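Here we start with a single chain on its own, the form predicted alone, put down as structure tokens.
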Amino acid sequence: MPVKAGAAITITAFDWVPDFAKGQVRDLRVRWALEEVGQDYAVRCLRQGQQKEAAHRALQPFGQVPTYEEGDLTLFESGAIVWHIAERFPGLMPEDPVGRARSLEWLFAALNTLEPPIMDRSMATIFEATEPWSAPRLPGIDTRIEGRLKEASDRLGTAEWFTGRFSAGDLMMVSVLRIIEGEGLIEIFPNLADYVARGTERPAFQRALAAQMAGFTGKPPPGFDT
């Protein structure tokens, strides 16, 4: 469906998450992209559990956040949303076809190559930490992550950004890599650590992070073990 010119943008986010998730929920990636391209947006905050209700599943069939609404268009999946923003508004997309393709390449690399083992580590250290199989799996997971980080580090070399100038691909790479900041993994590769720092020092990222953090005004769901 075509997007109506000038249509207001609304995204969804949570009004509460556990402390370890603050600053990591994926609406941050969408907020960052919108900040980079200078687009205002509204946020519809969901309480925990509301994302699984029928009204939200009509927008996001898997019951997750974020979603993106603009006129007649509704999108889910942070990667798809960020790419749409980059194509729709100037600021995150190289103008030449090759540059556009490279940006898309690194957006997919972030989501398909780097994020899976990184999220596997989150499962082992957070969500399934008390399960008997988690601790024995961790060394293997870290080995896989380190392998991917070395490959990314080798490709980045001394460059400032993976895509020549900061683009949607770098936005997603930084978003994924920062998940493991402070875990002693990315710190092995100084050029990647500096790369993440360059990304998160951008004013647009700082505005997006502040906005997400300010939105956590809700309460934990009943029975949540604090």
Second form
Protein chains: 2
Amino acid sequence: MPVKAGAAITITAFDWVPDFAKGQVRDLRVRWALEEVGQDYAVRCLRQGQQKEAAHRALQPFGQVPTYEEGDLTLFESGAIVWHIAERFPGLMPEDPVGRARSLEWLFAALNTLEPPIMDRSMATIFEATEPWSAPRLPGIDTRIEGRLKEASDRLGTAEWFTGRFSAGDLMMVSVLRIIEGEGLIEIFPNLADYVARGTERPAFQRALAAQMAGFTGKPPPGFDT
Amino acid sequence: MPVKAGAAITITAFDWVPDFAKGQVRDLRVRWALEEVGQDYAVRCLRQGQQKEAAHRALQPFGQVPTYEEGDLTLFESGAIVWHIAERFPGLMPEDPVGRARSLEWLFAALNTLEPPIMDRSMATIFEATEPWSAPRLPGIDTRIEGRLKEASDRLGTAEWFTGRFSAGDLMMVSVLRIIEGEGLIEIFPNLADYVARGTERPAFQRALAAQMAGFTGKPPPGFDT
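Next up, can you give the form predicted together with another copy of the chain of this protein, since the form predicted alone came first?
Entire complex below, previous chain first.
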């Protein structure tokens, strides 16, 4: 387990989140990348609310986790951090220019083409669940997601990974697709469902997930419950 | 004007889009990057619908523009292409690791933190404009956007650019923020409004925008109008 106080790399995470977010907070993507490249990291756990305070905003202007610190270098945005880790340490980046291009394009496809409609679904089913438009909007959102999933499924075909060898692009594709695992959308496309399973069965993912879950030792702030 | 048939780099764009999309199609971001680094490029203009055909999907599995081709190398996703251009040619990437990190994180902040709520607004005001929930949803969307804009404005302060010297990160931040220029949101934060103006006044942006607009020589397909 590379979570290690005093490691050269420090990331930030939360000590508590609501149940629906456990296993989904984006520090998981960074932990996974660090596990894949075999780097120890320390975790600075924030209590809920602390991410909006000035000390954290100096690192992360939008008051989110994760952040990444290594010596003088700081980074925010999990996509940027994962790409940086893939560039910094061997194991997550093909060495040839074409392989590198595949990894880069699938990283962005995950974050800018697939994640927006998937997060829109979370908005409808979680944050706007009690609004009168939540239910009537959902079919249209699911149609948009299903369209993107079909396109991804068609491209993947019988391949193991989108980027040839597993790389930063696949790490992000799996991370985004698993948000809706079990919701009856990914499951329409067996090759995609298998792909997500192949990703989350990786020992590095399993260690990262266990580490995130083990970090939830805090209590809900006043006004929150699980 | 570096649009030049036979150039080593080829991108794809549309020969027609509805008026609301003119000046916003994402090949603009790639044209702008190529103008900043002074590279000629050829444009393969697709008629509407052609982006969904097999020949284009071989390059872009989601049936979108732009794509990028240079010799054996192909890329999709405008974020990936802009980052690749910044790595490939001097002019859009700080040379020191800290400057490079700033550029990387703001590129991702633009695409994964700011653009999703901004595109959600386009969804409500354009694509779902006739749905009964469009008007009641809008105030909540605008509150989310305004929150992100305030955080960006606070971070920018009196600086000229988010990334020190203008770089790929600023190119993408300006590209995303200008989607809602004139809608009364950016304008709440004068330093952000000035920032967007500073970006779009750059000669490279102006040339890129003119080139995109000049490419709209086609006609609407059956069933579409402007």
